[in-house]
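We begin with a single chain expressed as structure tokens, specifically the form predicted alone.
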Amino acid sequence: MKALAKTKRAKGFELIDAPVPKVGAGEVLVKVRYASICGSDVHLYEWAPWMAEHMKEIPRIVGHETSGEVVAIGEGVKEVQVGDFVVLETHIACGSCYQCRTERMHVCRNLKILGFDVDGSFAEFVKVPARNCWKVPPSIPKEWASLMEPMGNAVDTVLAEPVAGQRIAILGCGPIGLMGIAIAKACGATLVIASEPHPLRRELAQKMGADIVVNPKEQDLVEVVMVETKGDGVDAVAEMSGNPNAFLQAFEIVTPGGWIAWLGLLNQPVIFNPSDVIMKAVRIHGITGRKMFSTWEMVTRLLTSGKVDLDPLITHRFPLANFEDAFESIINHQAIKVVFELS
């Protein structure tokens, strides 16, 4: 089969022949349709230093946001069947830590990511835990469902608490921010600020459903919030880009007795006073991944609802072969999801 591998450790990726995958005990074989590129898989191939470090093996299939159709199961499986379109969750949990026992496999302390720690999706056929497969109802395009696993991330960022009737500021419009919009909209915030400093993020963050879109490089993001909220600050903060300097405006925008979500991975450490979490008595919640399984519900009710539209997040299309192009395309800022169509 074809897949796009890291073949060395040094910028880019390669297209290589790689033997199709035999399925085990409580395994399955997805023959993939589509598979998304995520901000991680673009760090990995630039070759950031951080993802340097994190990468232990090589080669490696790359890879995660994927669907696809399961054609072969192994003994035991009984999640899927074969026929089934369906939707990776992308952390492969060892199910017998203390966090997996106690319902929260998606900090597993033996976790396995798809496309970093073992053999990723870019790639016409992937093998993965029969549990790690998620239905996808046919009345969700099926060019939507890779897609799914990194709206799970804005799931569970903007609803870290209930959002209904509150007023939310979304930091950075990349596509989970963009994602979180429509999810913040929806589930009935009556306010949703958003911070971006590129104009075609800017344009899709109003299409997505944001009330106020600042440029963070032209406009004071503090002083617009506090205009609009006549003073009081937002209720809630998503911090979705890794930016330090968004990182401690939060602190400044949301109002005493808030929440603060933080998902967007930050470079370098970032000081800040601890007397502005406790005197203002904010909630502070880390998010990484998805609840398995319960934020793939949640993604399912929304995308089934009509209320959440991807479309227009989808701004590029390719096949695998043309991955540079792919790339290129994210890195020089002309797109802002990209799919590749495989089969």
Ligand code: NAD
Second form
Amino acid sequence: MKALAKTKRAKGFELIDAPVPKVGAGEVLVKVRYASICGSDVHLYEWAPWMAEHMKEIPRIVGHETSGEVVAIGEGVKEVQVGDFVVLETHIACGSCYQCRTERMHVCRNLKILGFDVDGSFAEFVKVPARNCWKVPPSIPKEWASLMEPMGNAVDTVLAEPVAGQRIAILGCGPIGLMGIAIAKACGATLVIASEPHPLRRELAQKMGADIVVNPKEQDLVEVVMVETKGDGVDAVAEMSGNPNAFLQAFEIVTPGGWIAWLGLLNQPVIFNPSDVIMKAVRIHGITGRKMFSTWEMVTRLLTSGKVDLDPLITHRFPLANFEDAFESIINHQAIKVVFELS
Ligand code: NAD
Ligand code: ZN
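In place of the form predicted alone, the structure of the form predicted together with nicotinamide-adenine-dinucleotide (NAD) is requested.
Below is the entire complex, every chain and molecule, led by the chain shown above.
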């Protein structure tokens, strides 16, 4: 089969011929239909130092945001059948550590990541444990299915606490922040303020339903928030940029007794004064991955309800062979979400 792999400890990927994986007990073979590019795939493509440090084995087939059809099942598999159309949870949990056994599988201590620790899905076929398959109802467009994985990150961040009737700021309108805007509106947030420096992404923020869109490079976000909330500050902040300035602004714009959810990964340590959190009695939520599988259920319901539209986010489609153009379109800020069309 054709597959995209990291073959050298340097920038770039290579299209290789690899054997079709053989399924063992409890495993499933998926014929990949659509696979989308995540920001972390771009870091891997560019061979960012922190990626280089953590990636142990090479060659490695990359890619993890995946949808496709189940074409073979191993012994004992009951979760799915041949012919099911599924999206994959990309975090492979061990199922036996303390976290896994206490309903916190998303922070499994022996977590393996598809396309990083094990071979991934920018390939014609991918093998995963059956538990990692989530059936996609026919009412959800197939092209959207692989986006359900990052949408799970958005759900866990924006809905870290109930948002109905609340005023929320979303900092960073990458694909996940943009989904976060639509989720917050669908779940009843009465004011969504989005902050994003990039013009195309600000335009999309509006399309996804943001009430106010701010350019933090030219406007004073704190001032805008205070004017819009009559000096109260927002009830909630979803930090989805990974930018240190945005990270620090969250403490200024959150109302006393409100909450902040951190999703954005910071490349460097940030100095902040814990008193800003303590004295304002702010609740902080660290968000990682997706809860297995309550988050998936929520994502499915939001999409089947028709309240969240992912079409505006899929800006580019490529065959796997044109992977270089695909990655460059994200690096050059032309694309939001890029989908590889496979079978
Ligand atoms: P992205 O990089 O596409 O989006 C980040 C956005 O923040 C960009 O559009 C950027 O222009 C914007 N930004 C930069 N500086 C800003 C500022 N000062 N104020 C407001 N916005 C600013 O990433 P994404 O794929 O949407 O993911 C969002 C973040 O979540 C990233 O940091 C990513 O690494 C992280 N992430 C975390 C997890 C997790 O499990 N915790 C999972 C996926 C992604
Ligand atoms: Zn575990």
